[in-house]
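Only one chain is given next, in structure tokens, and it is the form predicted on its own.
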Amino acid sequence: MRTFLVYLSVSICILLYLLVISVPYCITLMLPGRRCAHYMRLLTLYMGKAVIYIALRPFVRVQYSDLADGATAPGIYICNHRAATDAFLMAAFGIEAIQIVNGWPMKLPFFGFNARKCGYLDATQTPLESYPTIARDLIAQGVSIIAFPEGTRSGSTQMHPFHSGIFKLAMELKLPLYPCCIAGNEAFPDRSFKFHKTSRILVHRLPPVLPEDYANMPTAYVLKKHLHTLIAQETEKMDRELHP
């Protein structure tokens, strides 16, 4: 019953949101490439906020803490990945961004269409050699990149190891890295897409790891281990807060 109610609440919220923004949404679709992508990202950002702060509010409270002292430079957001709701939780950051996703979200009706219009990157289809050019262009536009380097949902409080690709990209382009931590949603939903009872979901953005901070790190492997440790330590604190 809980799963049905959550899906119903989210569906109603999205439909009402689309009804409210139907005119600007249609106008946005008629704009040329970059302008269309820019406004689609903004519309998607506020749709995400509506989902996590309105549709999910009867079931769970989402609490966001910005520990990055308001840093605003576009960069790469490195997030742990516990559940499918992580994609919506990214709206808590309040930034214009694209996400790097696996192939299946791009195939979803409506959401996949929106993701393509926003310029999201399909990790299963985007050639690795094109990432530097794409990332450089996005950062120049003030658009950040959100990555889940575990590559798949953990479904638990434990993190999988990180893949190195996004860290090689950061080092090549000398981009700030924002460690981001999510806790409390590991069963919201679970890997079977059933929503279990939970009271709070916490989202924290940690201080950025700047190019000068990792300039002396010899490889992307060392950098990814550093970020993994930062996020693991923070999520452990968050889990203890949720389950004292």
Contents of the next structure:
Amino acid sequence: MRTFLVYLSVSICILLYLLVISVPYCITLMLPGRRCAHYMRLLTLYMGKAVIYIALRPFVRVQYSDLADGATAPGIYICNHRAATDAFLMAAFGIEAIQIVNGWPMKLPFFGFNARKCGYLDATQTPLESYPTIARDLIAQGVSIIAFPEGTRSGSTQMHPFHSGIFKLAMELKLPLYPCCIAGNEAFPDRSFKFHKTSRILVHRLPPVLPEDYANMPTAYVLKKHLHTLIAQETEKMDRELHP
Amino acid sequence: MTREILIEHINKVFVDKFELDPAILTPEKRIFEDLELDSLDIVDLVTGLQHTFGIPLRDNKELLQIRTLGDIYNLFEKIVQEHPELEEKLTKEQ
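Could you present the same protein in the form predicted together with the partner chain, rather than the form predicted on its own shown above?
All chains and molecules follow, beginning with the one already shown.
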């Protein structure tokens, strides 16, 4: 029953949001590529906020803490990945960003269309060698990049090992990395897309790891292990706060 | 050259490139699952091994078969047997 109600609430919220923004949405779709992507990212950001703070509010409370002292420089957001709601929870950061996603979300009706218009990157289709050019261009426009280097949802409080690709990119372009932590949504929804009872979801943005902090690290492997440790330590604390 | 010296050189690459604790570098460790390297990390590993041994490895098809640290030790034991000059080089650096 809860699962049905959550989907109903999210669907109604998105429909109402689309009704309200229908005119700017249509105008945005007619804009040339880069401007279209910019406005689509903003519209998607506010849709995400509507979903997590309004549609999900009867079921769960989302609490965001910025521990990065409001740092604004665009960079790469490295997040742990427990559940499909993570994609929406990214709206809590309130930044213009694109997400690097696995193939399947790009194929979803409506969401996949929006994601393509926003310039989201499909990790299964984007050639590795094109990432530096794309990332450099996005960062120059002030757009951050959100990555889930575990590659897939863990569905638990455990974190999978990270893949190195995004860290190689950060080292090559000397970009700040923002470690981001999400806790409380490991069963919201579970890996079968069923929503289980949960009271709070916590989202934390940690202070950035700057290029000068990792300048002496020999490889992306060392950097990914460093970020993995930072996120694991914080999510452990968050899990203890949620389940004392 | 003893197998121990060879292992020492290979382990040094893992320590230098990935800052791994030498104590965990045992032959049964699986490269991907236990040491958590991925395909891009393997590029760094191959670069480090090439630098240490001074031989090109990119076209070595046997490298594609490695699964454990022990596989790497065995592969390089074979490579050193095929390139006797390596033995002198590595022993000198010891």
